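Next up: a single chain in structure tokens, the form predicted alone.
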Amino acid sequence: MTFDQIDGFRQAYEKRSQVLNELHAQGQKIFGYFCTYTPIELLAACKVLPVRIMGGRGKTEQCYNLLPEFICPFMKRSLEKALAGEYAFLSGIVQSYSCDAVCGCQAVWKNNFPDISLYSISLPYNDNPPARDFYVEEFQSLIKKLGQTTDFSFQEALRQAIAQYRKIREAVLMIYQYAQSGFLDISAEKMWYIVQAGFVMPPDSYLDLLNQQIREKRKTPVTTEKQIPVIVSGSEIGHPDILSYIEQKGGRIIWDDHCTGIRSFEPEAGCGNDPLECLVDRYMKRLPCASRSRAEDRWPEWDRRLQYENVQGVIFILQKFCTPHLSDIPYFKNQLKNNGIPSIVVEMDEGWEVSGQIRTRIDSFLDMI
């Protein structure tokens, strides 16, 4: 793969600070969010550009006196970036209650960045009418805090935002489908940049890039017969090197279940009597995360994939100290074993380096398959 194939997405991701600072200087209000349970459509309807706060690869030097050692690399790196001024364009942060580490770190951000407004949304764990009513009230409370009212004009703005992000999710899922079927010659690294760019770009610009990519669909699929179909699962993937290495060694990632992958895009939208109910329906039904659901509740989607895909192995890529995902591993490994599918767990630190030990383990795993 050559980088000129993905210049639009790669440059959008790598030059995000420059572009977002320029938008901020032009008067665009920008809010950050840590977790994809945050209702970005609602922020867009409030004339706010939602931008995902990410960790990525690098050192953590300044944040060590602010965070305990057992915090995951994602939170360490995101705070490190903020302390270095990389999130100077943010006016606020909206966080849906996900894992305990993210929620606990909000106090650290509040103490160190007093000019950034912080907002929280509590998420129901169960899906029933009272839970949905509670969720609607949480959204309404956020709307009020952001200085908006749920009048007709806001309802229309929210309806338009939902429609726009639905088109984005449909386009991303289409690219996933074409890539997995071979109609688009897209490596895991390229797919990583495609997804990451969407977290930091204005939605209209991102949708244009996605549609350009879709137009490159081939009439004849690329052959994938000699590759080993695997699933990659876990928390945030801070750098694509490990995904590239899996492919270089003969693996083909036919589905991913991690925080910066397809989990952010299913389903594309929800249903309801009004835009707010549609939004609640979408986030209640989205592909579940380990921090918000039990392993038993996540397994049915996996089971469906295993029945319709020729999965031959699963590689769990976890960030160190990611307790929600680590706690799910015994259940998933047992279920996979019962289905005759081998699995391996790889833990990554903030450097996201594919060390010799990790290479050896991945090599052995794929050779065994």
Contents of the next structure:
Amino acid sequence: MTFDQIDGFRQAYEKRSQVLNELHAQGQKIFGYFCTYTPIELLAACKVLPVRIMGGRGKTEQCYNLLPEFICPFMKRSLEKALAGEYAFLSGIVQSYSCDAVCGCQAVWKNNFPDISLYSISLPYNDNPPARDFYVEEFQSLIKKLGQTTDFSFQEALRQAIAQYRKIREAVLMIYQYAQSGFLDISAEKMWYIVQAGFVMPPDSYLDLLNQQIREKRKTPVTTEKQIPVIVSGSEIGHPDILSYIEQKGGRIIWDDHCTGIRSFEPEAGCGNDPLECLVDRYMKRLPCASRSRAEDRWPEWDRRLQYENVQGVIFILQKFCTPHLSDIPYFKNQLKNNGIPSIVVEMDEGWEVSGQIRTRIDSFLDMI
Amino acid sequence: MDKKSKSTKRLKAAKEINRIVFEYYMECSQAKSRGIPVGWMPPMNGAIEIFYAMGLQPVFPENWSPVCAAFGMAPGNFEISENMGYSIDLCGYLRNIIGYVHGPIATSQSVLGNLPVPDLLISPGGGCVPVMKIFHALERRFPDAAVFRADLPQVALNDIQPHHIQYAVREIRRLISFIEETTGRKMDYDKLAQAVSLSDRACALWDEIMSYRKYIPTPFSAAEIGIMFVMVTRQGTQIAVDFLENVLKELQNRVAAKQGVIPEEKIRLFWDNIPLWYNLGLFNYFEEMNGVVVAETYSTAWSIRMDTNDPIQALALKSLKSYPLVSCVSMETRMDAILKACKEYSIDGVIFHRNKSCLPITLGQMDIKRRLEETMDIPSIIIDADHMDERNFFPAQFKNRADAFMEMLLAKRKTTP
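Next, give the form predicted in complex with the partner chain, keeping in mind that what was shown is the form predicted alone.
Okay, now the whole complex, with that chain kicking things off.
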């Protein structure tokens, strides 16, 4: 599979159904996951292609036969697409208790798509030796459920998968860094497509594309002095229009704390005596999501960004009804206020339209800065 | 119909529960002056038995929210938390308790006094997200409290494996060590065994009490749900056992006398999801059309028997099972339990409360609804509301739906032999 490098990531994202259906027809086992806490390396070691289930922009009609209105667009849209047959290539889903919405929705999927096997994993909330032991046991249990044994050949496969995803994360972070420093001309919209493509592409093809992108690095950076450096934060961003709008109005997104951004890319890998320990270490140390952590545990990374980068404002782009992120907003707004950083919250529905009201609010916010 | 109304109760036990509620909150208020450390915790886990065994005062902020709703304090608390930036789309328990601890706890006195400031916070990892976030906010509000960061596997009941139990057992032991270090009190394991034994006895009594509702006419309805208070706050004590034994005797007498809730019970209903705490009178509404709510999902949370020979493991298993039992974590178990209850309790119709404040119980309702219709020919309705926030309850809409549903059930009853 090859893609034109210019729009390769976008093409890969937009043609994902076609490509994944072809792979499925060729006998490739494909599993879905909603949340970036799912250990994709482990699935790859089990010869399964992990593909992130995403909501994206669109209508919600059929999903209301199974879901209440007051659930996030991510879950509504994912189910809507599944009911329309867009996830027919999936033979399984591996998912943890990311949040109440995901937990409930995976149960709804289980009831309504009997051909998709559901594998639930329970991840610890604490990081201490017993919690890590439990984490390993939970992964071992998943490996067994997937019909594998943790013998030498599996350990080797896992080691290779970890190495491959490490390279991928390193490459994405490098591109992100080059984009921030002006060595690559990458808009927020393009960066969004770069990340999304990784969720739906086979890892080897994706890594090729990332390396092609890296080779585009300029010798001297483009200046970005006139733009307003901002952070964006939230859960899933279903469509990049909102990011483009911020850029059009003079904002420059210097860091995103989103699960469709780079939150799930750091660190690239973990350490340990064996591959399973490495995997546990990596998922324990990853940048925390509001759904599994205290706002205080998320703050140190923010604090570091505020210390070393010239952040002028924060735009929280939240999905409507997202309990984990909405619950953390008062803490973050307060912390930012204490640091003299203005912030606003915009809530998006399944249309991901940058409505007049949202435009006005973003305009005023950036003007004020 | 009003947005708010109190339920009409028929059991003598209803008066008794008022006394128990009053005494519990008085005990909470006076704990500090009696030198008893106070710990705030989520309900439905093994911490309560540990607290009572160690002579500590357990406090349940989640349970305080229905009290606030019943006494009309919730709207004021919502206003405080919403002004702090908590979205109106968040769970009502969360908005209420955060508002309460940033407002009335320091100023006003309700009929039941105020909650004592915590010395310990048992802050959960596991359970639902709003409860987890409530405790994160409480940690901020009460920085002097010692915090135990609890952790529990979140796993469906039919998927519990030995390593889940082992981890939960480790957490229970870690909790005991934490309390011992923080309070200077040593755990008396004989007392813990006794507390677990009392808890198990309460669960057994609870199951027996619920089983009496299978009689036609049923001796009591969901309007008496307040008796659940002892299961939330008094598990592990003789108080719960004594109260439940009295309830059981009363029910035995009512059943022997064929004394139902209403003169002519024609329609038997099942309620899914948490009640509207500000409008428990809703349960009586169906009585006008000879309908009685004879069973509900929420009461099954207290139906966990415990192995008294191994108190620590019993508490670990209780902690593992309680939340999945009533939520979407164990959808299949929940669905099977509702279908089984509908059969055993001779249910004619099911009311699904689509609860804006509780996604974990609301999710899956449509699947359960469909299964009820397909496999048991039991009709159901959806009531859109909120267990805490009356702004999300529309009485006229409820009345329209409920009346049409009851008329349909009565017509179906006439045509069904």
